Amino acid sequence: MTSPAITVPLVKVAMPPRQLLMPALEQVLYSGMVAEGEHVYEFERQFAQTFKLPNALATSSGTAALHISLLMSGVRPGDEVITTAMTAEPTNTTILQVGAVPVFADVDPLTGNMDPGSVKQCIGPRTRAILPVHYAGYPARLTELRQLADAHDIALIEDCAHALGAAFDGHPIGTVGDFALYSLQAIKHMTTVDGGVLTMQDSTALPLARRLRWFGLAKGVPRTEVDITTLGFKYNMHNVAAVLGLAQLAGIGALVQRHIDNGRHFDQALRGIPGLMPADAGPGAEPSYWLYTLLADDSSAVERCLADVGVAASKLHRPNHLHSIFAPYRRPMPALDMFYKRLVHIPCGWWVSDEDRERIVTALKKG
């Protein structure tokens, strides 16, 4: 027998309505002015108004911004920069990007989240940066992160890639880091088809920045007079992208809250079921589930469960020091060995509906 078309999927593509997205996407395709212009400084405003950060700098990647931010942060090549396997894999293939080392942290077991005990035992004299990511939507333990991050005189680097809207302890994800990057990839909270925004606590540095963004190059100056000091990279967004983005900035609220809704259900509904837990997010900690995050002794047994109901679940992402060009950093890392064991995401993203999430829990409670 088999099992039904999946008719839920894990990830989904957000996209704003037609009647407002495709009047604006005409009118900048043809107005002469497709790169860097007025639509993308307009996106930053209101991206850093909408998720309250103090600047927004929006680039071509997540990746782009991470890339900028190491490079900001002091990190050179030979350089130390404490990461997570348990992420996308460009969290890490950038700091070889520059030339660092990555020096894997092991993880909350809870959370899949960077474990500060773990970051502590790995900082050493050529450490420049800490760089946790926000797993799957869930907050990693910033205010011990910036403790150490500060006791040791190094940057701390929050990769939100996952985590568009979530919160700690009351302050939104991207202020508390040194630097914070966002993703806005096809199939992130928003998307804006590929792009990214950077984020930093000192405005001072946001020129800079947009040198590295551009080139080297600073933008409104006669290209015959500019002169480039800093090496730098095509990494700004362009106006079409940036219309895109403002069209989705429209209507995130609603969107994200979506994403939160299901996930606060699915925290209640599927506690106390047996060989099942919730992932737990720890004190202080207010996601916004990009996916949710199960802990099973069984996990493909939960991914065949869902199956026959048509609903997708996966554990999405390989840790990254499986991967050969990662070999020469490993370590052992038994809490994140134990928490990929039992892993299973399963959607909670604003297109499960009311119907979804009572077909989840009910396929997941009779096991």
Ligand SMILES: Cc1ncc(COP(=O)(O)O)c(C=O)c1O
Given for the second form:
Amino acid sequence: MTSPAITVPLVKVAMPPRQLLMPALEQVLYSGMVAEGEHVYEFERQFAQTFKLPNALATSSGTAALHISLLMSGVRPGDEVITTAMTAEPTNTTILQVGAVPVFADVDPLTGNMDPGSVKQCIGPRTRAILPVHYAGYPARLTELRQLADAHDIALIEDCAHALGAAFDGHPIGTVGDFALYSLQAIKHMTTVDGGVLTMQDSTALPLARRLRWFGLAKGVPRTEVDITTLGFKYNMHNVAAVLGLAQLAGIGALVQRHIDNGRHFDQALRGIPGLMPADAGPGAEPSYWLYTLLADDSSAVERCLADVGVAASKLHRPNHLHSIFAPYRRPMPALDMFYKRLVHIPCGWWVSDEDRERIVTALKKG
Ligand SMILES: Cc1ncc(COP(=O)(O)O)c(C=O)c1O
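Return one more block: the form predicted together with the named molecule, after the form predicted alone shown previously.
Below: every chain and molecule of the assembly, starting with the one above.
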């Protein structure tokens, strides 16, 4: 028997209502000001305000924001960055991009997030930064990671690409690290088609971050007088993306809340099913459930069982150390091996209706 067509995808592009978005896009497209400008700065203000974040800078991608944050953390060729392999590749390709060495910490077997105990063992004289990912929207153990970073005088960079709207100990994620980055790529909670946001604790770091975003040039200084003293990049957001971002922000509260409501529903409804266990980020964590993380004795069986009712489920990512370019940095990670074997993500975003939820729960209970 062939499975029915998938009607509940694992990820889906969120677009604001046409009647809201199209007039705004038309206005900016024909305004004569499509490059970086006032819409970008307004987007930065509203993004920071919406998610209660400090000092936000809009970028062309989350990867660009991460690149800037590594440079601003003082990571230089040959330095080490403690990171996680349980993430999308840009977390770690960007470490190689600055010529640094990724040191893969093992993960918490219940979330796939960086394990602070393993991080502690990875810290050495060349360590410059710790780079946790709030994987799939489940907050990493930030209090312990902050303590380690402070004890060793190294930077903490939060990769919040999956975790817009999540919190830890009552604080929005992204406010514990020295730097944080968000991705506005196609399938995230919200999208500007491609885009990102960099935030930082220290407002005096903003001018340098702005220059790194724009070839090393300072905006506002006449082009014939400005002097590049530090190499920068073409990492700015443009007005068209910012207008899309502003339209996204208008509905983002309800959208993220639907992820959270679905996730909390599954946390209850999928408890106690033999062979299955919901991920658990522990005390203080308030996930924003970009994906719902299930741990299964037989993850392939879960994928098949849900495919039979038209629901997509998968592991989605490949642990990064398995790529050939990361082969030199492989080290034993027994908890990651166990987590990845059991991992299966199921859909829990804004597009998952109450009926879809029940279909998923019923199918998983039947097994
Ligand atoms: C965990 C993680 N970090 C960083 C990024 C990079 O973001 P972007 O695609 O916006 O460059 C992504 C996006 O795929 C991601 O999933």
